[in-house]
Amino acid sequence: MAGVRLRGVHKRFGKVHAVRGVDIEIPDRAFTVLVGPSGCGKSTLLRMIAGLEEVTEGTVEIDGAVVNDVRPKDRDVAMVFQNYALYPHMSVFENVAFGLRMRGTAGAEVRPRVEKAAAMLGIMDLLERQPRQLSGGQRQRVAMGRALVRDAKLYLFDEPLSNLDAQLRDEMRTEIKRLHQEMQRTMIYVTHDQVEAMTLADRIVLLREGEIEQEGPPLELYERPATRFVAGFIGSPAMNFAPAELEAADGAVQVRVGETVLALPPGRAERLGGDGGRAVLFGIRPEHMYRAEGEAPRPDCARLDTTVEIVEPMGANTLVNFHLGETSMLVRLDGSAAERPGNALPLDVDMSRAVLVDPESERVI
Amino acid sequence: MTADAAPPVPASRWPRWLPRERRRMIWRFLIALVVQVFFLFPVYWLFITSIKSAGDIFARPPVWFPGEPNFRIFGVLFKDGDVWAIYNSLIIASISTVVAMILGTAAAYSLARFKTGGQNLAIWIISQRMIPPIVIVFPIFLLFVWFGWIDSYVGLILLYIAFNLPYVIWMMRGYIEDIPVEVEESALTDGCSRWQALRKIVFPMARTGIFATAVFTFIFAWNEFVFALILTRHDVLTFPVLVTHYYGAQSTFWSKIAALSVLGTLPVFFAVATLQRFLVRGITMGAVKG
Ligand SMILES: Nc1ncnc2c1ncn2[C@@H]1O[C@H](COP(=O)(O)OP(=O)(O)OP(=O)(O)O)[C@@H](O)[C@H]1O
Ligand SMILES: [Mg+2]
C-alpha cells in the first residue's frame, strides 16, 4: 500500500531551476509514467521521491506521510538507475542479492529469489559474471533484476529499457506490464519514449522544463492534448502542424492552409463560434488522414489533393510525405499502398480529429 | 603404418613462434634486460658495498663480485643500536600514514560528495603542499621548542600527518569522484546507511586508490629529511638522518652507510611488493553505461 503525492515540489541546483512547482497524486498500485524531453526534470523528480535529492520546496508524501527528511534506506523504495549503477566489485548474483541481504532476507531465501528474477530477465547464465564482462543491454537487465527482486513499497524506473535492442525492449515492456499486474505495486516509470509511455501507463505525466504540461490517461493525452507541445510529443510519427487561418463561410467555419481550404464538421464549427479571420496552427496526425475513395469525402472529412514526394514503407503501413502549402506533412497509409513519388494522392482529412492551436498561447482551442 | 612415416612432432610445451614473433620476443627481452640492469645496478652496488671489506670499496679496478661476503657491519649496526633509527622511521611513518589516510579520506569524501567549500577549498588544500619545507622549518622548530616536541615521536608524527594530509585529500578526492555517485545511491536505496554504503561500496571500489595513496604517503614520510634533521637530536633519529651522521669530516663510514641504507630500503620494498596486487586499475569498470 503506497500512494505517492507531491505538493508544490521545487528543485533548484544553484541557479538551475530544474523542477518548478509540481503537484502529482499517484494512487496506490498505479503505473504512472513520467515523460518529457531530455532535461525536463524527470530523473530529478524520481530521485526526490527516492530520497536521493533534497526537495528545495514543497513536500513529498509516501503512504500519506511526509518523507522529506526520511533517509532513502527507510523509504522502502526500489530503483533502477538511468546509468545502471551496478556494483562493479560484485558478481551479478551478488548485485541482485545485495538489496535482499541488506534488508535482512533469510539466507536460504536469497538464492531462489535471485534465480527467479534472473530467469524472468533472461540473465540466468550471467549470474557468476562480473559487471564489466557484460554488454550494455545485459547490464541494464541486471539493474532491473536488482530492483525487481526486492519486495518494496514503491518501484522507480529511470529509463530502464533505453539500451536494449528493439525486440528485447518490446519483450521487457510486456514483462514489466505483466509484473505490475502480478505484483500490484505502485510503480513510477520514466521514459522519453512515448510508445513506452502509451503502452505501460495507467496515467501519463508529461513534463516540460520542470513543469507539468498535462497529465491523464494515455488516450486522453492522445485524443485531447491541451497544448501544441503535448499534441506534438504524444503519438508516433508526430502530429503534422501547418500555419493556417480560420475563416467563417456562411455559417460554417473552415481552415485555410495556403491555397487549400478544409471545412470543419458542424459540431466543431459551433464550438469555435464566429472565430473568423483568426490565425491558428492546424494539426493533424499522420494516421488521421486516409486515401480518398469515391466522389464524396468520408463523414467529417475534408478532401485534400496532394502529390506524393517521399515513400517510406514500414511493412504494416507506409509513410508518405507531401506538401500542404509550405509545410511538409506525413500521412500513414496501410502497407499495401503502392505509391510512387510524383503520383497524385487524394486524401480524406479527418477534421473531427484535427487540432487547432492558438499560435500565441500554444494552447489547443 | 609404415616405419618411414615422419615421426610425430612432439607436442611442445611452448607455443611455436613464427620467426618474426620470435625475433620480436628476443628484442623485447634484450631491451627489458638493459632497462633492468640500469635500474637495478645501484641497488646491487649498495648491497655489495655493505658486504665488502673496507679495502675493496675503493679498489681499482672495482670489485664487481666480492669474493667473501662479510656481514659483520650489519652486526655492528645491531650491536650499537643504530637500527633503532629504522624502528623510529617505521613507527613514525606508519602511524602518520594511517592517521593521514583516515582523516584525509574523510575530508576527501566530503569535498567530493558534498562539495564542501566548493572548488576553492580543494585548491587551497593542495596548495599547502607546494610550500618548500625549508621555508617553514624554522618557525616550526620554534613552535616545537615551545611545545616541548623536539626529538619526540609525537612531534614528527603530527608534522608528517599535516604534511601528508593535502596529498591524501587531493588524491582520494579524485578517486572518490571517479566512483559514479549513482552506485552509492543505489546502495542507499537498497537499504544501506551512509556508513554502510561507504564500507560496502565506496571503500572496495576505491581500494586501488587507497592503497596507492597509502604507499606514497608512507614513502614520503619514510624519506623525509629536512624536518627530521632539524627537529630531532638523538632519541628519535630517523633512518635518513642517521645515514648522514656517518659522513664525517675525518672519515666516512661507507660500509655503515651502505648497510643502513640496505636495511632502510627493505620496509619500502616489502610494502610495495605486498600491496602491488592492489595497485592495478580498473576496479570501477562496468558500473555504469558506456
Ligand atoms: N546535480 C545537478 N546539478 C546541476 N544541475 C542539475 C543536476 N542534476 C540535474 N540538473 C539539471 O536539472 C535539469 C533536469 O535534469 P534531469 O536529469 O532531471 O533531466 P531528465 O528529464 O532526467 O533528462 P534525461 O531524459 O536526459 O535523463 C537539467 O537541466 C539538468 O541539467
Ligand atoms: Mg534522466
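Just so we're clear, the structure is a prediction, and the values are computed from it rather than from any experiment. Here, rigid core means the biggest group of C-alpha atoms that superpose within 1.5 Å across both forms. Residue numbers count along the first chain shown, from 1. What changes on going to the form predicted alone:
- Relative to the larger rigid part, the smaller one turns by 15 degrees between the two forms, according to C-alpha superpositions.
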Contents of the next structure:
Amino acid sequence: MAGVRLRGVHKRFGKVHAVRGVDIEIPDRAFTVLVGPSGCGKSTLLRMIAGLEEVTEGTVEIDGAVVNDVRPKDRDVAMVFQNYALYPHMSVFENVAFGLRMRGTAGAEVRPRVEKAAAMLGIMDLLERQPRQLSGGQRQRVAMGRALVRDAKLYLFDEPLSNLDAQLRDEMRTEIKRLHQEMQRTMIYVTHDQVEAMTLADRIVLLREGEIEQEGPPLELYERPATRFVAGFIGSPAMNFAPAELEAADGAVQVRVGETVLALPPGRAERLGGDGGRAVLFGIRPEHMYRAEGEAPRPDCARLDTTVEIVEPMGANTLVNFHLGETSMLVRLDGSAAERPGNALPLDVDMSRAVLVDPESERVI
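Okay, that's the form predicted in complex with its partner chain, but what's the structure of the form predicted alone?
There are no partners or other molecules in what follows, just the one chain.
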C-alpha cells in the first residue's frame, strides 16, 4: 500500500517549463485522475512518479519516502501505457509473466500469478496467442494484466483507453473501476477525457499549462467550479457561456444577456451583495435548463423564450441549439422531445445553478 506526495515539483525541457510547482497529496488506496487538455503536463507528472522522467525541482514521495533518486524498477510501481507496449514475439502468457521473470520470481510462482491476473481480466483463453492475433481491447487487457501480476504498491495508467473505440472504452472503464474496488491499491490515472475522469476518480486533479487549476471530488468540480476553465472543461456537453451584465433592481440582482433579463433567486442575489452594473460571463449547463410547463417558471428558475435552431437526437437525450443574444447555446432535453427547427421553445433556466465569472480574472464569483 502507498500514498503519494508531490512537493513543489517542476519539470523543464530546455526552455519549456512543462510542470510548474505542483503540490499533490494522494491518499493510500485512492483512485486519483490527472486530467486536462493536451500539453498540460499530466503525463509528465505521471512519468516523474514512475521515475521515467527526472524531477527538475521538488520532491516525489511514495509511501513516505523520497524517491527522486530511486530507479524506476526499485519504486514498486506498475504502469500501463497508452500504446500497450507488448512484445510482439512473445505469447500473451510470456508478456504478462515478463515482469515477474525480470524480478527473479521463482518459476513455480509465475504461472499461478499470471493465471490469477488473467482470470481477473477475462483473458484466460488468450494466454497462448500472440499480440498480433488480438483486438485492441484484448491487447489493453494484456497490458493491464502485466501490471496487475506485479502486485505493486502503486499502479499508474497513462491514457490507457485512448486507442479504443467508444464501446470498448466504456467496458474497460468499468473493468478498471472494478479492479480498483477489488484490489484496494493506490491508482493514478491520466486522461484528457473528462468523462473518464468523472466516472473513475475518487479525486480529480485538473491541470492547465503545468499548474493545478482545481482539485477535489468529481462532483465538487462539477457543482462548484473555481474558474471558467474548470466550469467549461468538466461536464458533457460543455457549459454554455454568454457575455452578460449584472443589474440591481428593487434590491434584487438580475443578469442581462443582450435584451434578455434573467432574475437571480433571492439567496443568490444576497450573496452577490446587491451588485449591479458589473460585466460578467453567464454560464449555464445544458442539463440545467428545462422545457417550460405552465404559466409560472419552476422555483429558482427564470423563464426564457427561445427558438429551436438545430436538433440532435441522442437516444436517451435530445440536444437542442438556440441563441441567447448573440451567443449560440445548447440545452439537453428528454429523448422523447419532439422539437423541430423554427419552433418556439420556452425554457426554465435554473438560476440557482448558474455560474457567474469575472471576465478579467476568469474566477467564478
